[in-house]
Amino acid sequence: MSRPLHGGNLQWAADIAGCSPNSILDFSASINPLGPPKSAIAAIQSHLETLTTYPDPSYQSLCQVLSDIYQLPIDWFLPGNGSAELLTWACRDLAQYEWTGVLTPAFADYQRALSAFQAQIHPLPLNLSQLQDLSPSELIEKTLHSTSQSVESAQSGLLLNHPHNPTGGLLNLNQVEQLLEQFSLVVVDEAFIDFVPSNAQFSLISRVQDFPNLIILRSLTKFYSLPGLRLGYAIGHPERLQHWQRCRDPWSVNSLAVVAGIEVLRDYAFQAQTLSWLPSARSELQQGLVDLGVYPLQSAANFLLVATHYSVPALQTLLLTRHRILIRDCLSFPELGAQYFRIAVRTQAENERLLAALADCLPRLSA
C-alpha cells in the first residue's frame, strides 16, 4: 500500500505496525477525541427508517437550522458531502480566472480540486525560515500583504483556509476584506474554525452578504468527530449556490447525515466541552514537545505542526512498530518535507502516551 496523502489511513499504519487498525492510536487525523456527540448517535439511531426514502434534495431542515444560527437567509447555505465536495465546486469556479493564489504549504486537496479543472495555481509561499521570529498568523499576514501589493489583474482568485492547515495560523479579517476588493473570487475554507474559542468573531460569515465574491466552506466532521458520515456546508451568494445545486448529483447528502448535523449544531453542551478542553490540552502537549527538543508552532486549531531535526518517516515507522501510534508526516506538503510532522491534540492520557513514545523513539534516531 502506497504512502497516504492524508491522515487517518489506519490500514496503512496497521500494516507497518503488524496489528489491527483498531489497535492504532491515531494522531494523524485532526478529529475531536471527545466525539462523536451522543446527540448525533441518538439522531442516527432514531432515524434509521429514513433509509428507505430519498432525502429532501434541498435539505431545508438543515439549512433552516444554519439560518437560525448565523442569522442569514436560508438560501445562503448549501450542505454537501463533506466540505471536500463543496471545495471541488468552488475550485471549478476559481478555474475560470487567470490564476488562483494559494498559500503554501497547503492542504493537498486544493491542488487536486484546482488541477481537476486546469486552474492556473499561483503559489503564495510562507517564508518558513522566519518562523523563529514570527508566529504563523504573523507570517500569513506578511505573505498576504505582499500579495495584495503585487496583484495587478482583477481576473484572479484566492483560496485560503482559516485556521491555516498545516500551520494553525489565523487570518487577519480586515486584511481579507481588502483582498476581497482586489480578487474576483475568494474562497475561505473554515474547516477548523469551530475549534477557535469565540469563533464567530474570527469567521468571515458575518461578511458574506457584503461580498458576493466570497465563498465560505465549513465542515461538521472534524469538530464533531464524524468523518465517516461526510457532512459540510457552503455559505455564499444564492445564485452561485443554486448553480452548484443544479450541476451536482441531486442527493449529495444522506438522510442520516442531515439529522445528525441538525442535532450537533444545536448541541451547545458538547461545543462548550470541546472549547473548554482544547486550550489547556494543546498548551500542555506543546510544552511537552518543547521539552523533548522539537519545535511545535503556535496553533489556533486542534493540531500542531512540529519542526524537527530528525527524519520524520523514520520516526513515524518507529512510533508505529514500537508503540502503535500514528503521526502525520508532511511529505504531501512539498515545502515541508521530511523534517516536519503534524499531530492532533487528543485527550490528556493519549497526549501523555505520545510524549512517552517520542521520548523513547527520538534518542534511537540519534544513535
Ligand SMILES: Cc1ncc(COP(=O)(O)O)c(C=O)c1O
Second form
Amino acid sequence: MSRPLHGGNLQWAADIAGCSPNSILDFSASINPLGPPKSAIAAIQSHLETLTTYPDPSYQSLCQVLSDIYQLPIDWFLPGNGSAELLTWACRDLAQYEWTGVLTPAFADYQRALSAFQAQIHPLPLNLSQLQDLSPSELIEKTLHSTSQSVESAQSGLLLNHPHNPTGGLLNLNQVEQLLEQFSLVVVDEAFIDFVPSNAQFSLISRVQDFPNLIILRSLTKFYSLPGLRLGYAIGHPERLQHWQRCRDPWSVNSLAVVAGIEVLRDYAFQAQTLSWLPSARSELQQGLVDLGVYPLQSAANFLLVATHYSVPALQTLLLTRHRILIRDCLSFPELGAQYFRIAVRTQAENERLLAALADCLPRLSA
Ligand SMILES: Cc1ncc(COP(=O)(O)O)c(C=O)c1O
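With the form predicted alone done, generate the form predicted together with the ligand in the same format.
Below, the chain from earlier opens the complete complex, with every other chain and molecule after it.
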C-alpha cells in the first residue's frame, strides 16, 4: 500500500506495525477524542427506520437548526456530504476566475478539488523559516498582506483555511474583509473552527451577509468525531447555494447524518466539554514536546505541527513498530517534507503515552 495522502489510514499503519488496525493509537487524524457525542449515537439508533425513505432533498429541518444557531435566514445554508463535497462545488466556482490563491502548505484536497475543474492554482507560500520569530497567525497575515499588495486580483479567487491546516494559525478578520473587497471570490474552509473558544467571534459567518463573494465551509467531522458519517455545510449567498443544489445529487446527505447533525449542533454540553478539555491538553502536550527537544508551533486547533531535526519517516516507523502509535508525516505537504510531523491532541493519558514513546524513539534516531 502506498504512503497515504491524508491522516487516519490505519490499514497502512497496521501493515507496518504488524498488528490489527484497531490496535493503532492514531494521532494522525485530527479527530476529537471525546466523541462522538452520545446524542449522535442515540439519534442514529432511534431513526434507523428512516433508511426506508429518501431524505428531504432540501434538508429543511437541518437548515432550520443552523438558521436558529447562526441567526441567518435558512436559505444561506447548504448541507453536504462532508465539507469535502462542498469544497468541490466551491472550487468549481473558483475555477471561473484567472487563478486561485492558496496558502501553502495546504490541505491536500484543495489541489484535488481545484484541479478537477482545471482551476489555475497560485501558491501563496508561507515562509516557514520566519516561524522562529512569528506565530503561524502572524505569518499568515504577513503572507496575505504581501499578496494583496503585489498581485492583480480583480479576476481572481482565494481559498483560505481558518484555522489553517497544518500550521494551526488563524486569519485576521479585518484583513479578510479587505481581501473580500479585492478578490472576486473568497472561500474560507472553517473545518476546525469549532475548536476555537468563542468561535462565533472568530468565524467569517458574521460577515457573510455583507459579502456575496464569500463562501464558508464547515465540517462536523473533526469536532464531533464523525468522519464516517459525512456531514458538513456551506454558508453563502442563497443564489449560489441554490445553483449548487440544482446541479448536485439530490440526496447527497443521508437521513442518519441529518438526525445526528440536528442533535449534535445543539449538544451544548458536549461542546462545552470539548472546549474545556482542549486548551490544557494542548498546552501540556506542547510543553512535553518542547522538553523532548522538538518544536511545536502555536496552534488554535486540535492539532500541533512539530518541526524537528530528526527524519520523520524513520521516527514514524519506529513509533509504529515499537509502540503502535501513528503520527502524521508531512511528506504530502511538499513545502514541509521530512522534518515536520503533525499530531492530534488526544486525551491526557494518550498524550502521555505519545510523549513516553517519543522519549523512547528519538534517542534511537540520533544514535
Ligand atoms: C482543512 C480541512 N478541510 C476539510 C476537510 C474535510 O472534512 P470533511 O470530513 O467534512 O469532508 C479536512 C479533513 O481532513 C481538512 O483537514
